[in-house]
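First, one chain by itself: the form predicted on its own, in structure tokens.
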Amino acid sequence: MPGRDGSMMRTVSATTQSLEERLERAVRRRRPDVESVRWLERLPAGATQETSVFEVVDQGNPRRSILRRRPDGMPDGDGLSRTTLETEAELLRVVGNSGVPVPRVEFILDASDAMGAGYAMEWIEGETIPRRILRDESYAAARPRLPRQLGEALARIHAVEIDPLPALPRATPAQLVEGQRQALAQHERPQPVLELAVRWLAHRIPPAQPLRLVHGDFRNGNLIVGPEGLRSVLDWELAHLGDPLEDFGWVCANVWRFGVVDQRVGGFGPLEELIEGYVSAGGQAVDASAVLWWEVLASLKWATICLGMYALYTSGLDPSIERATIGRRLSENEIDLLNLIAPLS
């Protein structure tokens, strides 16, 4: 089985061979004339879904695609308000038709494919690893363009008509705060900083706005970037209907700046440029001061996720080093929250 560099991988498990065979059948059911289907590799990204690369050769032309599927034995949906993969694929088709830069969905798996829930989508060349995007010379010209481009993409996302969308969760600001309160209540050990943040948010809940499509995980790391800038927006599993400013707060959270802390939007640039891009693409005017509430909520959400990861690790249910590493980042989020709601200067 060829790897990314074209070399033969040394070992192929029976499970992988079985999946490779099922994938070929799934492709040939829909495109019987293709010459060959080759499994290439599973990508390391993605904590809840498998993301793999395969190649289809048609009339002598090789073309890569992405398979996004639920791992064998894992139920679809995990209690974290994620959409099912079928819903995610349907959503991608709708937003793509609305001008949002997303990969084209090629087909959705069904029961006869015997591969579980999932779908195939086009491969888009580019970089997704945040530290490379923020530091490599290859993306030096892209970085100053990204805040405005991200604003334009958000404007298109928030302008998508609601009626054609598949069924999605709905969340008002008050419901989001209550969700964080309930998440904290599941942990016996007191969390003073997180509890302070919940109270701070609860006393400042913004007025409810007409619900719009919200990406839910719009950030550096869920973008495909080329030397010219943004190419695609990925990972729609947390999409829902809510307040558009939720996406603003999430992309501005310090955790997604990956060390470039003085650039508020994903480590790329200032909030003002994000807003300028948003308005230029038809988005409503955004009060920059209103983003602070959503940034606090974003930092709190990531903190409770870290807390949950640590609980999984200490319980023994998931003793992986990844869970422990994410869990120990709770202290970083506590500092972020204090800097946002109780700055020293």
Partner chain sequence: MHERPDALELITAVREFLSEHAMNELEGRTRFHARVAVNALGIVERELTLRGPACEREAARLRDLLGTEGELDEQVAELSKRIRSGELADDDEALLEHLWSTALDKLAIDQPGYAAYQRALEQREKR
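Write the structure block of the form predicted together with the partner chain for the protein whose form predicted on its own appears above.
This part shows the chain on its own.
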């Protein structure tokens, strides 16, 4: 424990230490008896927060953990209505207690750590890369189980009592459509198919439901999967309060099927199985036809995200070739939207 006197001095000097040194200090403050703390690598995920793997050896047992933090000098929250890292950590604790498979939070960084906002959680072994989960032999038995398991996980997320949750953004169906209309209006080039989708959605807005905790980015790519099936649901930074069907539409969107177009739920299996899993874990009965509206919204949202990423390139903020070429993925979105709004068969 730092003493009262000179703690400010210590904090100041700590910021000049390397990340490795500060991490070791943060772990030892909480677990003075560990033998070693070793920073391993930064994972190639997310530019607005840093995700690193580190290893702690305690009584001869090495165990890996994940550190999520805001990089030095970057303010928490990036204006994209993402939750703060403190909120993310608190959410993980709450949903974990409700039976959603998520990594256990180990500690939350505080001012004495001089590392900014962030938290540490357990490392969960498994695969996150969508194409591997969909194609590797190792996950052949997992794939047919995933729609039901994802349904069970969603039922538990949507059952979380919302009063004790940290403050989260709220979004009704009408607000989501308006958000997309505004996102589209920011871009100069006319986009007839996206305009059509906005119009189609606006004419069919579903009745507002009581607000529930919604994951907000529940899809193939944000899951840890083992040979036996779902191990963990990741990336809670877009969690908010809204209509539970928003998560259904997003997990079904064609972009997250990675080419396995006939399997509506993430390329894994049919919507009916997702709903079966959902109901079996206590979720309310879902009308499969009601998911269509949410899938259109999801495809439109991915389209405006692509437009936004391309705008990062044209504005010079992100000069990578990846950002430049994503603009050409808009035509994929157009086909996906037309398949939903005006199917050929």
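Keep in mind that what you see is a predicted model, and the values were worked out from it rather than measured. Numbering follows the first chain given and starts at 1. In this text, the rigid core denotes the largest set of C-alpha atoms whose superposition between the two forms falls within 1.5 Å.
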Discussion item. I want to check residue 326: does it shift between the two forms by 2 Å or more at the Cα, with the core superposed?
Written reply: yes
